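There is one chain below, alone, in structure tokens, taken in the form predicted alone.
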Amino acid sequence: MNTAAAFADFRTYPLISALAGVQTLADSVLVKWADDRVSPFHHQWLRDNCPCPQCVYTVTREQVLEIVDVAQDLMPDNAGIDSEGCLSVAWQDGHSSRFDPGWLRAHAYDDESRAERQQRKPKARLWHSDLQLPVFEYQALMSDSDALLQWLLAVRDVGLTQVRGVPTEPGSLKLIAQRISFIRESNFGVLFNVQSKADADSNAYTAFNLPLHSDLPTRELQPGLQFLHCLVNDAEGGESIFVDGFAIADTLRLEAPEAFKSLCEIPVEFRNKDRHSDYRCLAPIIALDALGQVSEIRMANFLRGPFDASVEQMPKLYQAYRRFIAMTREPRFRLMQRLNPGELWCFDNRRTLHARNAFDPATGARHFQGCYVDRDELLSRILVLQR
């Protein structure tokens, strides 16, 4: 890596074009690359973003300079190409800075720039009834780096795998859990156990069916992936649903768009409460990042309190909760599969909708074991397999 980006990341950054040419603006430095791309960078975001040891700690990476202790109208004296490619930049008050080519185009942010890494990112693949189910082998999982990178990938991007080959002692989910990062606690433990119960303390514990629903939609932040492992399956009944809530949401979008816009903007409370805690989160069932995208599902319908919405709004509220339903059950969505022993689902619980049929336990033992861990743990472990 070129030191002038040493300070500025943990990753590299590689060279995607040369610099060529380098102009001072009044207010911008104005650089021209070897593709003939021209990316301006204004003076206070040059001076801001300056990776020497005195703005950036060299041992966090972490940012020391405050833009607000640099003058607003600070002006290079010079700046140019140095010997190494990098964007030389002496400045006024006497400070130097040095940009390294493969940094500065990957954080260029002109027009073109912006819109290629948009492209560049990462995007969900939708799915429906025919998915071909991304399968994976535990052994590999927990020995190869390149095939849990894979796994990782997958997890993201298609939002359901399965993995096959774990063993069936009880607690062994955790070891696999924790190749991706720390376990997340709720009230329901560490790991939890999906078993039919007497004493119930929530719907999952039963023999009923659960009809299709993200866990802990009650809380402020769903758990972003959960792991469910099968160490005894031989009751009748009890397969496992599952549905594509980005791919329902982006349908619902096309179909019936006035429903959709009342999913994205008219908040639901759920509610989970026992004799022991009370938790509730009011919430859209559909969740847009910043970019009007679905980010998140939002649905346990065995969860929600009754609707709090205007007089004007109940009747869209309704309407658009009814159509979404509708569609979870519509089998162009659904994939039904029975989980089997050394099996265990892997999937994004704030956009895989998952559901059980029922089962009878009076045919035999069923016994899960779940846990959850957060979708940012996801996505930092992937980051690090790929540097």
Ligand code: OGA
Second form
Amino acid sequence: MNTAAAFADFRTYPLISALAGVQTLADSVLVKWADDRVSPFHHQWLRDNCPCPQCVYTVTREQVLEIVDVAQDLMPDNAGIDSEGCLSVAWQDGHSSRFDPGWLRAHAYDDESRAERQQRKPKARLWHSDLQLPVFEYQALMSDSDALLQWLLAVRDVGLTQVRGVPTEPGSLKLIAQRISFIRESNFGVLFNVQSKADADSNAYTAFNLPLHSDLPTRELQPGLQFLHCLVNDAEGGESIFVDGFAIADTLRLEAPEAFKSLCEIPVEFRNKDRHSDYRCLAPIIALDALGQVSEIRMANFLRGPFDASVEQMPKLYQAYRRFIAMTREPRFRLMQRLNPGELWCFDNRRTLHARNAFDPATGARHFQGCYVDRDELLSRILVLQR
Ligand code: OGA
Ligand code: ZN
Ligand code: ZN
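Switching conditions: you have the form predicted alone, so give me the form predicted in complex with ligand OGA.
Full assembly next; the chain just shown is listed first.
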């Protein structure tokens, strides 16, 4: 990498292909690469992305230039390839810019380059009941950053992982969650204790069966990751159950498109209230991203408020809701496993729905600790580990 042109980022950009030719057009610079790709870069885009120390503060690597302070019709006096293989642009106003070819290729926006970037984006690997559960060892995750990265990639792409060999000391969960980053606190605490209690402020803190759900659907932003760490599990029952919510939503889209549409469009309110708090969130059960892909599931029957939809929509909403819940009960989607002391689940709470069977507290104690970490923290840790 050419240091003179490397100020704009903390990452490094490998040289994919060298610059082979540069041609200045009326509104853009046309770059030809050694592998014959052609990438136009508008003059404004190049000036906007100048990585020089005047345009980007070298300490933060954040931009100080605002493009509106440069003439809209600013033209290069000259654009060419310099002795180090960088794109060099001398502007009519006297400024000059140099672009590292690795960086430039990584940000090229010709159709082919953009399609390539789209292809390379991490994709959810959908799973069903036969998932080969990704399992990791606590000690390795605590001491080896490559093991940590492999775990985090599985959390990101599969959305369900198990870690074994975790100490059963209360609070141990904190140490491993902090290998990723900050824990997201909630009204249930930094760590929450999942135990059957007389004064339960959630059905989670009873011995009831908990149907498939996401945690905190009552918040505008549901926690990205959820951890459940088993300290004691002597009670009969209480097995953990998981489904890939994205796999169910995609199947629903194929098998019952009307129901899918209703769950994407009709908002449902989720509520969580006790003597001191009252959280409510109104949102559709299935969220789609800008490309129409399923990006989030929001679901917890025990936290749902009464449906409030138009008279015309109400029967459609019930039909869609029943269909979705019925699918979460289908064996083809469900993975069931009992969690033992010293094991923990770490899963994508906005994708993978979790449940537990009822347990019998008369047969023994059961104590899990849980916590949340936001998805931003996971993705940032992955990118830093990949640098
Ligand atoms: C929860 C929960 C699962 C369990 O506390 O939100 O889903 O196995 N617990 O107790
Ligand atoms: Zn500059
Ligand atoms: Zn839960």
